[in-house]
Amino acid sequence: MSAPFAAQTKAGVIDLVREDLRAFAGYSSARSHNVEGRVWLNANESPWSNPTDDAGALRRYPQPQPEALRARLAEVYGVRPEQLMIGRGSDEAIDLLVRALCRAEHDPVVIAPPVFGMYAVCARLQGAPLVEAPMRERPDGWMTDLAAMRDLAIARRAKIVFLCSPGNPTGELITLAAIRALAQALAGRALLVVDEAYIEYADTPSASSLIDDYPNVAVLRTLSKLHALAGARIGCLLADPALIDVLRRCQAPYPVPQPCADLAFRALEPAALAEAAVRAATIRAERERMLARLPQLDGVRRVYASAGNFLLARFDDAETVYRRLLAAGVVVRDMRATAGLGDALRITIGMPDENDAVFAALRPEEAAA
């Protein structure tokens, strides 16, 4: 890129921002200052530790930004620990980006459905517009009409657009190429947000390695997923310093409980993380099984092509599968409220004997062979 356009887009991302937002100092606490002692008297904590807290480390406030860990996620996602915020889960950074970026009933949101339900419900507890360029289906899947995504969004003026790459509920994988077209469409006019909670189960590169070219772009990055951390809570948003920096002091105090981020930081250990790569080529492996099976048996209508830890699937009838499945202990993802998905199930990619229970309950004659 130029660097004429990087600078441009330098700037934009702070122009985004809700103006009344881009100076505020947020809540100061007594853990945001760096200050060292032996006597802490400064954060009104219980002299005395909890009589469960064998360490005695849980009477203090933790940090609102664990530095350790930080530290060790950016390496991990090939960022700068200041291009990092470590939040509760996704969620938390989705609903930081909308309340920090569109003013109520002035600023829309673009997505593009069906897809994970966490932005419509943040842009609606905003109160921003939602704008929506629905997916195509096709023979060979769902696509995300990007273009369509691209002029709404400069036509609305909107501030935020989401992708789910690879989507949720769809399984669609969006190239690199693609979201940097995009990004470069809509620099200076609104942020890009791809959402990577499943990045891991794909064979493709993370739109993080676009942020230092197009601030414009955010990635949102979890461990809830591959790493087994969903009761955890950690998630982070990767983007442009500038932008953490406003997200920052948005933020509650102490978004991260220390217990949280210690195991947070184990699970990035290299004996974890060479764990993790092994069951993510498991998951790959039962997901291609789960995908060649699943077409076979009666009442399935369409399964697709997924490049996450789960597979949407069609039926005749939706719901004697769901009862049937229920039945036998299996508990899916009822899509059926979903627009568009009044006959889907999605299911998640367990270990082989968990997917072996579903294909058992689809077809009871199989598990009796």
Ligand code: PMP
Given for the second form:
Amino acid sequence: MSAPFAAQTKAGVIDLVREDLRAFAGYSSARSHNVEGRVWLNANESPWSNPTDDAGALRRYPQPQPEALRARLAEVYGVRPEQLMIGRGSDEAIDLLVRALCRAEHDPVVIAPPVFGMYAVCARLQGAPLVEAPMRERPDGWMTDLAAMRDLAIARRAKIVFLCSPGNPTGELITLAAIRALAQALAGRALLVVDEAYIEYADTPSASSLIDDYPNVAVLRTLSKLHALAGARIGCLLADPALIDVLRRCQAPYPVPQPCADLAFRALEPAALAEAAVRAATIRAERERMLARLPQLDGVRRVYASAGNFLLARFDDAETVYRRLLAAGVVVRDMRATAGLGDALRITIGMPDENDAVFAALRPEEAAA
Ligand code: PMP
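Switch from the form predicted on its own to the form predicted in complex with this ligand and give that structure.
Below is the entire complex, every chain and molecule, led by the chain shown above.
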């Protein structure tokens, strides 16, 4: 099935890009020309280093896509380097995708709320119509309505369908088989973007394995969560090389600061990855401990099982809980402005003692005992 399918859709992924950008050359930066030299006078840089720059490496503009980092990220994520674009967090990739594929007022984006807010924000900024297929809430948890997303995407001629798995804030995990089926249904019609910002906390394979057979699949990964580099702003888009190529031409000239690239490269060394895996296991164990204990507290209506590093919980009086936590110095994410989550808070899983601080704040008499 997959071979003829891939052949059929190979041209399709570029057809999804805005026609006016398909052949767009973008900005030709000083670093985009592959030349060798001894005296570099082509980028209007300073001949001196900044006195604060001990290594003297920062007076030069960085490589647009630092080669060693790109190769290492590709290896870690199981794709080829030409299938990977490094950006200023995965947020930048979301923005670039919407801008490159959607014409204002014409080409919709489909999302399943409640979901990470940046898909809607980027659609709004681009003037792309937003089509919503709300998630369903069932006795066993949240469920993205993939059939509704598919039908709406086809009926409204959407260019992008965003999935978030594990879902933020719901914690829902979408199976690879379900993602594959949706990719197939959308082949040649829409790009299926799977946001895997939290996948390291789940026990599931990445959708990046689909990209070779389904060029209309793109995957978002980030070093901001498990790898603890949110401040360095390194995220990736994994996608068909033709799509990566177009987006690179739409991207800012030097999107990856050199110190951030160096940090990211070190964070992907084997010892650091092994440490990250241990931390993922700790977060998972703490998540399950919180999931078991939180519902025992008074006033907790429901806590959803989660495949991410957070739990979504409903409360009888979320306002009081939020304020009690704040009074104890514990800041959680207030979800109450989100449709359908008027009684909900999202709690990131922290260190064991930080998680205990949540229980202590919600049961002060027990903590004092
Ligand atoms: N996707 C999801 C689902 C997120 O929750 C976040 C951050 N909260 C991002 C993407 C963006 O991550 P970053 O830009 O730091 O890579």
